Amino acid sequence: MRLIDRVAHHNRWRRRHPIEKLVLALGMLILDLVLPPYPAGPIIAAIMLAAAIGGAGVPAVAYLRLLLAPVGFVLAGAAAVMVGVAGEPGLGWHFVLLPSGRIIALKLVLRALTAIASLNFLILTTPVENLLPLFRRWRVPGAVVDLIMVTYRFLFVFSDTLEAMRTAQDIRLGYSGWRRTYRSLAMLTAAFLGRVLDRARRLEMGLAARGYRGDLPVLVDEGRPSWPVMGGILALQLATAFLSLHLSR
C-alpha cells in the first residue's frame, strides 16, 4: 500500500485529470474483455507498461512488483482450468488434464494479466483523492464515498500500529521459537484487534464532536480534461481493436 501510495503521489501523470486516466485504463479493460485475448491481450499490455513506465514515469521495478504479486492466483486459477476428474462410481477416481484444458488456461492467463496491467497503471497514476471528486459527481452517496477516504487512510494506520506492535514483541524475543511465535501471534491478533476497534471509536466520537454530518469534504483542483488527450486516447484504443482484430484473422 505504501509503494502504490508513494509512486500515485510522486509520477509525471499526478495532475493530470482522472478522468483521462480513468477512460484509458477503463477502455483498454473492456477491450481485453471483448477481443481474442490473442493478440489482444500483449498489445493492451505492451500499451500500458509504455503508458506507465514511459507516460507517466512510474518505476519499472514497483509496476512489475505490483503486476506479479497476482500471478500466483493466476496461474492456481489456470491450472484448475486445465485439470478434470475422471472414473466411475467403484472403479476409483482421478486427475486428467483436459484436452482444451491448455488453451483455456492460456486465454485465462492473457486476459487475466491484461486485466491486472490496465487496472495497475490507474491505480499507480492516480490517487485515491483525485477519485472522490468524480464518484461524488457520479451520485455516489456520500456515506459511501466517506468510508472509502477513510478505509483506505486508516489501512496505513493500521499498518504503522501493526508493525510497531511487532518490533516490540520481537525486541523481546517473541518470535524466537516456533511456540513463542504462536503465542505472539496470538497475542499480537488480540490486542490488534482491541486497537482497531478504540481507533474506530476514537474517529467516531471525534466525527460527532465535529458535527458530522454525512459529508467530509476534501479540497482538490478538479480541473478539466483535455478533449485532444481524450480523443487521441479513443484513437489508441480504436487501433488497438483493429490491429487486433486484423492479426487475428
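Positions refer to the first chain, counted from 1. Whichever C-alpha set is largest while still superposing within 1.5 Å between the two forms counts as the rigid core. On a predicted model such as this, the values are computed, not experimentally measured, just so you know. What changes on going to the form predicted together with its partner chain:
- The Cα shift for residue 179 between these two forms, taken after rigid core superposition, is 2 angstroms or larger.
- Once the rigid core is overlaid between these two forms, residue 111 does not reach a Cα shift of 2 Å, moving by less than that.
- With the core held fixed, the Cα of residue 38 is displaced between these two forms by less than 2 Å.
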The other form holds:
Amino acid sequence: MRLIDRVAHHNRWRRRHPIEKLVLALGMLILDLVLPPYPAGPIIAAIMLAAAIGGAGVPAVAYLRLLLAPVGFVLAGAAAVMVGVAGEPGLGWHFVLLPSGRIIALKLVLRALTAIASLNFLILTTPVENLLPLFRRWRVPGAVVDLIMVTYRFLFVFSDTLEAMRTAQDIRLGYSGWRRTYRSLAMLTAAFLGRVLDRARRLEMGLAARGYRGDLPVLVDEGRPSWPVMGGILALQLATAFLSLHLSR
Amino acid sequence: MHIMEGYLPIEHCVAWTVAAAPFVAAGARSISRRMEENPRVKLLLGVTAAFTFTLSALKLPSVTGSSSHPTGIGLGAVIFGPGAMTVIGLIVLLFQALLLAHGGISTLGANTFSMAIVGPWVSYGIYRLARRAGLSLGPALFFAAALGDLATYVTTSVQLALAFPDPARGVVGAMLKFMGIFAITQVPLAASEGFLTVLVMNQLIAYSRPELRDLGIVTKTETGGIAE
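Return one more block: the form predicted together with its partner chain, after the form predicted alone shown previously.
Zooming out: every chain and molecule, the one shown earlier first.
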C-alpha cells in the first residue's frame, strides 16, 4: 500500500491528466472482459507492462510484486470453477474435475491477471486524490466524494496505529493461543475504534476552529487532457481489439 | 468473500452494478442528509470507513487452518445503520480493489451487492428482530453479525453460480458446489465474526461509553439498542 503511494507520486506520468490514464486502464479492462482471453490477455498485459515500466518509469519490481500478490486468490478461485459436483445429494456427494473445467479455469486466470495488470497501471501512475475531481465532475454526490477523501487521508495513519497496537499486544504474548487471540483482537478493535473516534473529534475541533461548515475544499492542479494523447490511446485500444479478434480466428 | 477482478463476464458486472445502484443512491442520500444536519458526521463516517479498511488487515484464525479478516459489517450496521454502511462498504471495497488487489473494479458492483447491501441489511434486520423478540444485546449482536456474514457468502455463491453454471446440474448445482466449498471456511468464520462482534461491544461498553453515546447522537434510531 505504501509502495503504491510512493510510486504513484514519483513517476514520469504523475503530471499527465488523470483522465488519460483512466481511459487507458479502464478501456483495457473492458477489452479484457469482452475479447477472447487468448490472445487478447497477453497483448493487453504486454501493453500495460510497457506503458507502466517503459512509459511511466514505474520500477519493474514494484509492478511485478503487485501483479503477483493476488495470484493465490486467483488460483484458488480458478480451482473452485474447475470442479463440479457428482452423485446424489446427500448420498456420496463428491467433487469431480469438469471436462471443460481446465480450459475455463485457464481462461479465467489469464483474464484476471490481465485485468489486475491494467488496474495496477492506473494505481501506480495516478495518486488517488487526483481521481477525486473526476468523480466530482461525474456528479458523484459531494458527500460521497468527501467521504472518499477523508477515508483516504486516514488509511495510512490508521494502519500505522493499528500495527503499533498489534505489535504491543504481540510482544506481551497477546496472540499465544486461541482464547488470547480472540480476546486480544476484541480489545484491539474496541481500543482502536475509541482512538479513531477520538481522532475524528479532534479533527472536527481543528476544522471548526478554521470555520468548517461541512465543505472540504481542496486545491487541485487541474490541467487539460491532451487530445492527441487521448486519440492515441483510443487508436491503441482499437488496434488491440482488432488484432486479438484477427488472431483468434 | 470478494470476487476477484476479471472473474465475472461483463454482462454480470453491469447487471450487479445496476442492481446495487438504487441502494447506493439511497444510502448516499441518507448520509448527505445526516451530514447537512451535522457536519461532524462527515468526519465520523470517513474515519469509520478507514477503520473498516484497516481492520480488514487483521487475520482471524479459523478451524480449518485458513484465516480471513473480520468484516465489521454487522457491528457497523447496528451502530451506523444499513444505509450508511452501504456507502461505507462501497468505499472500503473501492480501496481494497485499488490498493490491495482484493476484489476488483469490474466486480465492484457484485461485491457491493453481496457485502455492502445484503450483509448490512440482513445484520440490521436480524438485530432488530432479535431485540424485538426480547433477546439481550449479546445474543442479538452475535446472530446479527454471524447471519449477516452467512448471507453475504450465500450471495457470493449465487453470483458465482450464475456466472459459472455447472454443465450437468445448471445454476443450482453450481450454487451448491460453491456453497459447499465456501462453507468449509465461511461457517466457522461467521461464528468467529459473531463472537468477536460481541466481545468488541463488551469492550466498548466497558471503556467507551461516551463514544457510544456520541454515536447514539449521530444515529438517533439506534440509541435504544446501545444505551444498555
